[in-house]
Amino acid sequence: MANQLDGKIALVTAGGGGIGQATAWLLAERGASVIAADIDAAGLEDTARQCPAPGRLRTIAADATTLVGAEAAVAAATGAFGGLSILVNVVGGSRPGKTIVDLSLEEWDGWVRLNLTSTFLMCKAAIPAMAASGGGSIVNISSGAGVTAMRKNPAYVAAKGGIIALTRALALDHAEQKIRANCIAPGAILTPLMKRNRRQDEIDWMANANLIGRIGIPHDIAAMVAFLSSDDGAFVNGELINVSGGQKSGI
């Protein structure tokens, strides 16, 4: 495995913390050359103190909800490493506790551009990028949310549904130009997030409800990334992978 991703260039959004950390890190252990974007400057201090390959491995402070800062992403990759092969999107977030009917304008407009737009922005900087080295993989993480739905979060919903339909337009509209779209929708994952928004008796609870019987790690969907982002997953393109520890219910 150590050498699966050798010659690749990987662009790892949310790569402060959480899953996009652990992205990060495993990409570059494969082999990768990788820059992590973040808004969180001290969380990509620590990414890079603390990455297994650090030469392999930049980051730049960058707001992906936003063109300019996607655009400024997807340079610093092509800048630093001379072109881009794997993009990843990581960004989001969401804040349960409003039906529809609760939420204002605002905060849809919030939520939708920080989990959907992101991604949109993304793929719009990168693509023409990839396509100039040759193709590439994009994976986009959705979320189980947006697969079963989850009570008290329809723009949540909404926009990690709207991620998975995204990829599949993704994968057909750009396989001439050999890029493969894939989603992945992670279950229960324990990322800083969740400890600082979820009770330990809730965590508990979504560590049993799964086949597994243990909670989600960042490392358990950095692993189903790097397969989607080597030649091993050459063959998967506009698929959604579930990574839930066979998740018995819905959220």
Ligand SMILES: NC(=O)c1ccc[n+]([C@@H]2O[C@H](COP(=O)([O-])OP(=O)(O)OC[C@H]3O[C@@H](n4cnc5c(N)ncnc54)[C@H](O)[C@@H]3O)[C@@H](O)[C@H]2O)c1
Second form
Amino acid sequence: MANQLDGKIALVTAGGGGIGQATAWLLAERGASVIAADIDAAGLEDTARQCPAPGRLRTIAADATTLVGAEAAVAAATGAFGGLSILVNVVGGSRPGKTIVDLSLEEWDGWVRLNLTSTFLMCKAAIPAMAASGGGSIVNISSGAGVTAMRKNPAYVAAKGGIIALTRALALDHAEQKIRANCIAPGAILTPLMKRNRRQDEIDWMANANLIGRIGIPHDIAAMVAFLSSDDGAFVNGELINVSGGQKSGI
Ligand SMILES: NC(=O)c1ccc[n+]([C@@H]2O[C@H](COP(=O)([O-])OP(=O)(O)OC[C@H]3O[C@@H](n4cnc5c(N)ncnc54)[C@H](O)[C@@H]3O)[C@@H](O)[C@H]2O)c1
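Now that we've seen the form predicted on its own, could you pull up the form predicted together with the named molecule?
Full assembly next; the chain just shown is listed first.
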């Protein structure tokens, strides 16, 4: 397991915090050379400082919701390590509380851009570099909300559902370039996003709403990313994988 990703070159968005940070750490620990991209410079410093394999991790401040930012992140990976074989699209988030009636067009556009358009832009920028490197693995982070929906969060639900569909389109279009694309739908994971959006009593409730009986941790998602990105995941393509502790219903 320690050498599971030896020789691979990974780009992880949202690598300055939460699920993206844990993913950058685990991929580096398992042998990949990793670029962690984020808009939060302090978060990236933290990622670099605490990385278990610091020699294999670099960071770049880049906004995944812009083509310029996406291209800069890809150029950082190819420039630092000479190619790109793994892309992990983690950027996303939401703030529940409004139905579609109260949601403004600007808010809708903002959430769709953060979650779905960022995934489009990163894939658009990265796929030529991945193809030139002989192929690889894309893992997109959706959400249980994109599978079973979530109350008062319609833009997030739609965008995360869109990521699942986009993943299948990517798998179809780029199989010939030896690029696999899979999607993870996390359940409730304890991250800064979760702490911003939920009260402690809600987090406690979620911890008991799955079959494992605890809240998810970022490593739970990172471990699935590592598997999908490794040669052990070679026969998994175009799939949606729920990593939720067995949680089956919306929250
Ligand atoms: N935490 C959960 O329970 C949960 C559940 C399901 C899905 N998800 C999804 O997992 C992903 C990560 O969630 P998290 O909980 O770790 O979030 P988080 O808010 O804790 O961390 C997100 C990171 O993304 C960075 N970021 C934000 N906008 C960016 C941009 N435009 N470009 C680059 N970086 C940017 C932030 O600076 C931060 O470091 C999101 O897509 C989220 O929707 C999370």
